[in-house]
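The chain that follows stands alone, in the form predicted on its own, written as structure tokens.
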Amino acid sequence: MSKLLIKNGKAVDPSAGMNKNFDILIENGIIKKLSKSISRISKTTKVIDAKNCIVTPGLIDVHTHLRDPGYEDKEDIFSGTAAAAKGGFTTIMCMPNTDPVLDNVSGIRYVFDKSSKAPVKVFPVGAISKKLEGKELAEIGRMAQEGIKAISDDGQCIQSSILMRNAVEYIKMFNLVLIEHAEDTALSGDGQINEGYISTKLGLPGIPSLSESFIVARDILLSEYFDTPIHFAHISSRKSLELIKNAKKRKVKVTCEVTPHHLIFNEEYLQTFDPNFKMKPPLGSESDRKALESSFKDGTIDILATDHAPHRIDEKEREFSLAPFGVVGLETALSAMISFFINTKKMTWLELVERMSVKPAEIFGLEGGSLLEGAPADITIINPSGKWVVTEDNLVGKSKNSPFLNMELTGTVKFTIANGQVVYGQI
């Protein structure tokens, strides 16, 4: 029986109040024991010393986009998987707009034979609409039959209210959550950046906020008719923080999440035409990037995503018009966190644990988010104190197109483990 003890660190999990220093005897990918202290069960037990390091239940991001298949010259599943191992995370959730669309059985099923080979988890999204169209519902029920979690047809929006109203009845009978890219594209166009003083004075086309905030209520007023769970994507708008938190109030079943790049920079960046901070949403304006900081702190956002984006070095570096939205992300999510919001005491790691593993798991019904004795073997150990520069060179996805190269990041991934196997990091 393969056995691994994890000593000596610092267990953080958020759904048992854990805080503390634990010792962890993982055995057949299982999390056996859990104990302030825990001898050595035998010479082949290996034994990895977390000392001054933080243990937490494997981290889930639950937006990563693999481009796979279709677009694997800007990334594939082994060398996304490969980041996300990297980036702490032990199960990801990859979107469908790849070529083809991941819209029926074959292609949810090309997901998860070929993932099983990769080092962390990996859940196919299947599309809303047959190829992205937003014309035709796709194999939804065939698909939930393969073991897809949610819906999507993120990159995309479905503006037909009444396909949204029928995919939204539909999901009830599969226990299934509807996940929204919010834009009204009639509203966004052709836009660049965020609509306001910063695109004005580039000359740049902008994209006003209300394209997502118009998506938001409409959404809310659907999932609030039909009882049913939609899940709203890389919110960036303070109105749409209002709409959303307001439903929650009168207990609308919708959820949210935000990226590191929209809680941590705002449109200011964009005035050297980098297009490395050009995504979409857009960045938006402080008063937006505020909002998101105090609504990701009072729990009104549930998630922290990366909405990793790759995009080859030659797409990026075109004209800023001609280059493509998206940046990467599953590298530098956590360091990008600890360094902005632990190390400035605007987060505690209880609360940031639980929107990076707990809060996944839960909404979205994944194994994990638990060090708790009989929950999976999915650990992330953290070396909170470690420095590393963000390079084109030391991030091991295909495309480089990160808001953060150049920039030094506290926080450092030692081990990560998913189903009790070391995927990143040397004992």
Given for the second form:
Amino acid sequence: MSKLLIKNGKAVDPSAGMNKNFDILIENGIIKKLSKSISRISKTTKVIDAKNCIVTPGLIDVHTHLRDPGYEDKEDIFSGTAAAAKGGFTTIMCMPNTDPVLDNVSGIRYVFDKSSKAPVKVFPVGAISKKLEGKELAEIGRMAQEGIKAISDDGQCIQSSILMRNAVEYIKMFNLVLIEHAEDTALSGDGQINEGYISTKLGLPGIPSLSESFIVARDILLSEYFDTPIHFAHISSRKSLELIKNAKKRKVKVTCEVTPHHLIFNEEYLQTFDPNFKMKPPLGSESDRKALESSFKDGTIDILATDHAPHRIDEKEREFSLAPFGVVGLETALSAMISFFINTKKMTWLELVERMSVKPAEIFGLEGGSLLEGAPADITIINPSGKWVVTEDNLVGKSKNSPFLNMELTGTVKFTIANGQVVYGQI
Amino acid sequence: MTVKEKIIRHLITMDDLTNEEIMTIIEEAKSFKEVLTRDIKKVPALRGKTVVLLFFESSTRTKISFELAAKRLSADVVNFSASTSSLKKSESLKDTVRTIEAMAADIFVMRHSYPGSTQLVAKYIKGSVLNGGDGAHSHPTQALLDMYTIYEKKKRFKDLKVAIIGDIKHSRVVRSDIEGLTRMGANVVLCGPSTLLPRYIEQFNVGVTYNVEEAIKDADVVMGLRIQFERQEQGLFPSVLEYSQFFQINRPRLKKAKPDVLLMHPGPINRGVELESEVADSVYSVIDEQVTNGVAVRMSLLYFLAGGKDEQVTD
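For the form predicted in complex with the partner chain instead of the form predicted on its own, what are the coordinates?
Starting with the chain above, the whole complex follows.
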């Protein structure tokens, strides 16, 4: 069987508190040996020289939209996983808002089957309600038998409190996490961007941050009442963070994620009506952004997720109010975090890898997040000083709606290894 | 040899004009207003130029005003109208404007119900784009004609108290008026129900009050804004009767203003709602003059954008 040796890299594994040079030997898709120095064992062993590189457990993104089935003009399982591999991810979870919706066994099987030939591991997230209509529960138990780790009506937050009660109570039987896109849709209405100085200036209908924190408050109460895990997707506001921080103090089983764009940009970027800064939840005020940053650092925010949301260029080029919400993120997340958090000393490598690999694995019960012997060989090798400019041409995903377009970022992925196979990078 | 190259200018928001340029447009408008009093109301300034009126939202006064302005400058005028709802399904805005530009248009006047659409079009075409109102974002020519009207009567902007009363939240006019008037040193005071005053509006260098008498007190200019009945359906205020009881500009309230107060309104008026009917027809009212001035100001602006005053020479 194939053997792969990674030499001279700096291994960062927060799960073991490891942050120094180690060689890693991979055999049969498993990390066979981790040692200060491993010399070549046989002629057939391929060697990767990771000098000056950071070697981490494969990154995990629990929030992507692969648009497959139904919207393959925006992305599909192969293009999306190629983008993931390029971005250093070895496992991703994809949201069920496809056409048809991933709300039943056959939809889940479709994603598992098709992605078995994809470069990285894909776990579909099942819908909470049939067709994401917020009316009746989907067949959550049967989807759990197929291997889903989480359920979500992402993008179509369930407004009915009784349906939510039933969902939260029902999943107690299964080892599932409910992922909430927190949005009170009566409050967000036809809102386009955060309700604030900029929305008033631009005359765009605002989405008040209340819209998110209302649902966060509701769900914290539900999670506490039923002792069931709820994970908040893409948290964006200071108020929501206050609620979550408080809930965590009471040991409520809530966790949350933040996206790179909410950590880095604020509503000021919308001054020119650039649709690549239009997403839900909307970019908040600078005060919100600062709160996200400090909560990401102190652990109130558990993990980073991209909310990779591909849309065609001509859809984004429409009138701002008609352009769809969402931006791509798989290929820029790591570089953005290196550029804006590692290089600015806001965060250490151990902290970043914990939030991009270890914790996501832990929260959703996924394999990975470890470089220790016996762990699956999901590994990301990063050149922390490699510079690149984000352009439409060098994004491999089908859609190019990135807020980082034309920005120079630092940090490139040299190799992505999933199940012991090099899925990105040239040996 | 020097190449004469015209700098393409757009007017999307009042921020696109310097204070000096605003004054130039106002000064020039005076002579165009004189043209409008002649028997033959036409000058050749824009002969050979094509002005396209792109109206994606219905409009009567703004469209007629621009059309007359362009025609009186001898421009060729082309009309394009479409409802925004049909745009959702049909050809994209980008393709629509590029197609029209391919037929050799010079200036685009555009009205659209979505904010930012004029800016978007400016990215796609080579000609000048003039914002005739985009959603609740901006309506700079209305601001220019309001400013012209005020300046004509008051000869200044500095330290004038301008009270604007009504639906501030959904008004593009008010945003452009604030931009233009505050820069010139006027004190703008906004007044309306709290649900129709957008959050953070106080950060726009304006006074804000819920008390209409306080707003009108000692004002040099009182401007009413149209109240749309659909806002009541949205639950933003309980009834038209309650609105007018609290916020209508009526005779007793207008008495609190300066004796030479100007009463303005961008139209169309809801008589008996934001304005008491008698007040609309009173000696204070300059509402009809605003409309006349609109044509003169738009002539001045078209002339300016077509290079009348701003021909740049690059060496």
